[in-house]
Amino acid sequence: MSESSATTVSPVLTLENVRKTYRGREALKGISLELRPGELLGFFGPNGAGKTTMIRCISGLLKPDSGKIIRHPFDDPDDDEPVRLGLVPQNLAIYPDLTVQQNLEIFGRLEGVTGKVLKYRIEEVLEWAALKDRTRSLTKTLSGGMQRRLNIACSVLHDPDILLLDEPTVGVDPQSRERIYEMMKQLTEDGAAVLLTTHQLEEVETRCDRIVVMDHGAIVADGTLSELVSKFIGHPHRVNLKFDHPCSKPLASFIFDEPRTSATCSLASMKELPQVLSVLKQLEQAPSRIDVRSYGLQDVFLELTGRSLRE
């Protein structure tokens, strides 16, 4: 979904101050957030942060201590069909000792999809998860990634308009977990609302069109990685220049640190590179490193929180 489409869709999915204390912890501390059709949002956050207890909340597993979960289209308030919701948990939530077309039943009939439907949905998911060749395997004999996708077929048999991911790609292998991705692609491309949960920066920073930074029970942050560097950081690329012995030259654009041994330029766009480093020209003593990068989503958590999120 395109940020500017983003602001015109009505969301599917609603969070007003949502507080729950969870073993004698207080998990979620007054969460508010809007999900849309066709959104693949992913929350991110270190363990403990809140995320499942939050999944959990939405699914109906838990019960908020206080707010509201409002799942409706608001496009149409007059539509009494409820919102169909389906829930991938973090641990697999699919009978082992069942072939793979077994499962795919017994999860369509209890989404209350059946006969002909069925038949017509499972032969839908078998080819959009890529297991229409292990049909009459038994689960337990599928690969970790196999069984991911398994999982995630089975939730989405009744055709959900919101799909809930807790860390689907834990223990993946690289293929399964791109895979699991154009699966989800083709969820929001096809209208349905994506939330998934993970810790993997580089997952959520290259694959979801919004991105919620949770921390300790409350968001911290909302919105692209683009709009979140913007806000957090500034501009979204450095330069820094480091030098075996003390600099005395001034470099345009470039802050040194107090030793001048470092230099530093921050830049708006990669186009200005050139430029910028068209000053090392100005230079008898040639600095001994450069490195460029773009921030990013761990870059964001530090600056938000103030640690890393490994910590």
Given for the second form:
Amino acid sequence: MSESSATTVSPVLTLENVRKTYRGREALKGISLELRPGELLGFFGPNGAGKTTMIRCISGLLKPDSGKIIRHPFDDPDDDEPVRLGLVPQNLAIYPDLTVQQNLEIFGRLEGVTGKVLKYRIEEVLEWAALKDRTRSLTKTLSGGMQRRLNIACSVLHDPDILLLDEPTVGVDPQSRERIYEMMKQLTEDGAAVLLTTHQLEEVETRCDRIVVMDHGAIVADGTLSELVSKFIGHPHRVNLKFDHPCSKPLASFIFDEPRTSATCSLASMKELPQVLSVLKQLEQAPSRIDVRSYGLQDVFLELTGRSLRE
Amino acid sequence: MILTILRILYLRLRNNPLELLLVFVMPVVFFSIFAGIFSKGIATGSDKKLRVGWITGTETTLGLELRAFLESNSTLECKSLIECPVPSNSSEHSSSGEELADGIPDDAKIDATIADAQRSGRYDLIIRLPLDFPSELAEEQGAEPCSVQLVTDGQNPMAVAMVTSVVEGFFAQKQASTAAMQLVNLSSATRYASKYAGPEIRDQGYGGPVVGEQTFEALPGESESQRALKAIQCFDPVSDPATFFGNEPGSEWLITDAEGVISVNGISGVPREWLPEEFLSDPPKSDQTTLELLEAIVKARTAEKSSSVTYEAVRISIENPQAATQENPRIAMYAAGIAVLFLLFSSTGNAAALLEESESGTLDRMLIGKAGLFHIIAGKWLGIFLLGCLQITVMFLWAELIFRIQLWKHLDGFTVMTVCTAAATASFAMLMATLCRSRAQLNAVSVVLILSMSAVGGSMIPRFVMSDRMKEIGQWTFNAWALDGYQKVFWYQSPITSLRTEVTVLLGSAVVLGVLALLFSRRWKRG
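Now that we've seen the form predicted on its own, could you pull up the form predicted together with the partner chain?
Once more the chain from above appears, this time first in line as the rest of the complex follows.
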């Protein structure tokens, strides 16, 4: 989903200053957020940041103490069609003693999908989750990745407008993870809004249209990766030089530390790299090591949340 | 290394209170329950007496003596089930038809009273005396023995053996007493004169008081006849002893009137002991010598003496009305006991699925869908209930197939009890699942609770062997009410209407516990 279209499409979910005290602790401190159709929103934050509480509030399992959670057009009195919500819990919320087909039938019925529609949707979803050849297998006999895919498949039988996924790729191999993200991409392409929480930085960086960073029950950052880097880190790239002996001569654009055995230079674009490196010719001693690194979500995250351990 | 492995075991136990509960507390709990049952129930301690119901159409002297004997026994607790009057003439009683005019209950009423008493479960055994129960023990050989009926419901076989023994003991004692009296009477003919001294008047002779001062000395080696002859001579030294018992031609040997014997051979005041009863109806022949007469007397008395302790004094019959019309009423009880025990386990096991779904997130997935919490709880309850009905049915079908418990004959009562029992256990299981926070907690708590309930409620040990206190405690369990209901259906063959109490308790519990389960389940909705 492009950035421009994201802002023009009206949101399917709006959170306005949502607060929730849970088990004596303020878990959500005034969360405000919008989620638009076709958007894949990555929710990122340390353990205990309030991600799961927020998902439970959005899904209606928890009632916020204050604030509003509006599911459009569900709360629109002019629209009879309620917003369909799907939830993929972090654990495998499926019946291991039932077959794949039976699980899909059960969860389809629980979402109100019956008859031919259900049969059609099951076929579709089986194809979508790449489980067609395991229809009659008992779920407990499936691999971890297959079980994860079935876990997601069971939540989309009613064709949800909003799909909430809590750590959907925990404990799966790279192939299955890839498949899961392909499934989510298809969903967003079909117009669903997907909100996922994860600890996988690489996944959020590469797969999500937008990233929200939560800490201590509040949203501390919201935007695309480049927006976050530029906002919280500054330049997105960095060159680091290491010397065996202190370097007495100054270098343009580089900042030395004490005792001048290390120097750093930030780049706005990789196009600046040749020009920056060319100044190395002026040096009396060649650097023992040159690191060129792009800033990522981890840097933003650590910048925002600090390095102290959580829970 | 071994110590490290040992340490792992220790630390796991220490850090897991539930496991500690199962390892240490549960055995203590069970020990206490079984100790309570066996020390004050089955054992012969004073706390647990056999409760005997007493029922008779009419009270006779012998009956009252028997009852007093039973009441004096420290192991029995005898209670009258029907208060009945002491009739003036027992021959007026009828053994059939409506209640008699003088308040003596008829057989139908007695049967109904016995049935009610058995259903109440308050009696281990009922002693029933027939309407024609004699006033005193028959002394002669060939007389009809007293009839005593022991009515049992088959629950406590020991009660039959114990009460039979006590009743037989009473009659044996009575027989011995009678025999002793007869022996005393026999020897009194020889001892009378020797013991008698002084001018006192003894009012026990035929035809007037016995008067006299005569004595004689019984010598060693003398026969009874010789001693009797001496006694007669002492009593009437003037007369020829032959004339005393001899029947003079033309004279009336025995003169009697409406009140009894006036004289014997014209002699009044003859000690009663000297004259055998049979002589009253069959006077001796005139040609018998005195000695022959006396020998005949001694022979007759000796025969009486020997026969009086060997004839059958009581005939005890044992009746089990329930067993009369069915083959294995007790098996139905065992089937019910085991079925309820396993029903509780399987129900809580199925209810644990709710916690499993909560832990895995499946419940969350359901809750955000079309299903509300009520639907989920009601659906689970219905599933456990239906499975419970099926489980009990399978158990009873098997019992019917193998043991012939007459399931089809009691299908209505069985259906009612099965539905109520399954409903109550389903609600109990759902409440447990909603109260517990995890499956491990539910498993631990339910094992302790179910085994305790089953032990106290009669699924493991029959309730009739328990003390009254234990029975009262048992009333707080489903097992007890369910077993009582099945007992009424299969054992006492009671009509459905008699199940009102059991149905009310079980269905009431089902409703109350079900509502509580629904209330506690709201924690999932509210978070």
